[in-house]
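Consider the single chain below, provided in structure tokens and representing the form predicted on its own.
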Amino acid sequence: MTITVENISFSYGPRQALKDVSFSLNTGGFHALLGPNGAGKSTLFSLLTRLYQLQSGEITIDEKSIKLQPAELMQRLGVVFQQSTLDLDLTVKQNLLYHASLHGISSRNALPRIETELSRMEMQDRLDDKVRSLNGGHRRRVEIARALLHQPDIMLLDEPTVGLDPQTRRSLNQHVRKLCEEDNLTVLWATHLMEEINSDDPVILLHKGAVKINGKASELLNQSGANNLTDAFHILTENPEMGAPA
């Protein structure tokens, strides 16, 4: 399973999001999407999941172009969005159930998927309850598990733990990390809290529309010749004359 994002550019009027971007992620493991706030992390993942249509580049899924077989393609992907999509006056069962019917399953086949995914997220206990009456880390473990319904090759996840303790996040991160290892699952974790970041992980680093890093989260450290991940983020993406382009 290898995503290739191919030379993507993309505008908002007279404002440029993406400038040349070009990355690919390989079958399986965690790669993180990092940048600041602006740098064009929201709008490649509506490319992505094509909310957004290509203005130019190409983006493909095993050599397969996501304009020419967008259903098929589409299929593949499980997405939790950075602002949530839940129902809040329905209940957790009922959020996942209809989503597991616009992807053509049954309710007879999605109850035990429902139970399994709500399980591995410690959420089994939730099923009636609706979901207004969660908490934010909570609503966020019923999205993961909801993206994971229709058995997806590839997660995904657009700063997912936004506004949440660090506690939860933590446990939110580690979580995923263990669907990588246990399914194979391919995700694409996109963030700005270099918390979030270990120093082997695969990153690619936005930085105003750009990809500035593509390579693993040491190589932060080797370009900017800070101690920690946190510091070497802060110095990439504030000083434009460091790093270079991937």
Contents of the next structure:
Amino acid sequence: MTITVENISFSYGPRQALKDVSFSLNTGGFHALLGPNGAGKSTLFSLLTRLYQLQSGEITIDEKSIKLQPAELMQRLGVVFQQSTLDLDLTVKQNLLYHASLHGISSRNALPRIETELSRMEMQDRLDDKVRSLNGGHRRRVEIARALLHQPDIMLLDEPTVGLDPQTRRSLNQHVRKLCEEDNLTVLWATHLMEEINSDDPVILLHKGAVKINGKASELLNQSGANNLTDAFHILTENPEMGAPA
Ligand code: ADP
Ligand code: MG
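If the one shown is the form predicted on its own, what is the structure of the form predicted in complex with adenosine-5'-diphosphate (ADP)?
Below is the whole assembly, all chains and molecules, this chain first.
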């Protein structure tokens, strides 16, 4: 499995959000899409999920353009959006049954699939609880279980841990890493929180809409001279015009 993003530029009217972005992701494992607020992470996700039409460039999955085989290729993606999209007044089961039916999963298969994915997230005992009664971390786990119901091989998560406490963030991140190992799932995890990144993770660092680093996270250390990833991230994304004439 290979996802290739080739020369993507995207503008909202006069505001350019992505500038000639290219990279490719290979089969399996945890990949991070790093960038501060406004870097273009969500815009890129919206193009990958075809919420927005490409303005220029090309995205392919296994060399097939997402423009040409949208339904088939979209079926291979599981998505957790930046904002939660669960209905708080429905139970976990109701939310997931609805999603299963949207994906054409038969009613006979839906409940077993829901139970399998919830138990992988250690949420099987919350099936009949209203989402409103779950804490933020548990809601996110339900969203991850939901994104996996139709058995995608690629999962996109857009800042899934924002607003969660550090322990909950850590446990969610570890759960997703475990899924990568168990299923050979390819994950693209967008974040600006460097605690979620290991130095040997493959990363794409976006800054002001352009790819600044495409390599291992340790490359941030090499390029910034910092000795930890958090400092490196700040150095690489806070002073972009350093040294440039005013
Ligand atoms: P990120 O997810 O990394 O925070 P976004 O993709 O949301 O970045 O935003 C990239 C840039 O595009 C920012 O400058 C943002 O203000 C702008 N932008 C995002 N969505 C819209 C929109 N719907 N209309 C106009 N500008 C937008
Ligand atoms: Mg965003």
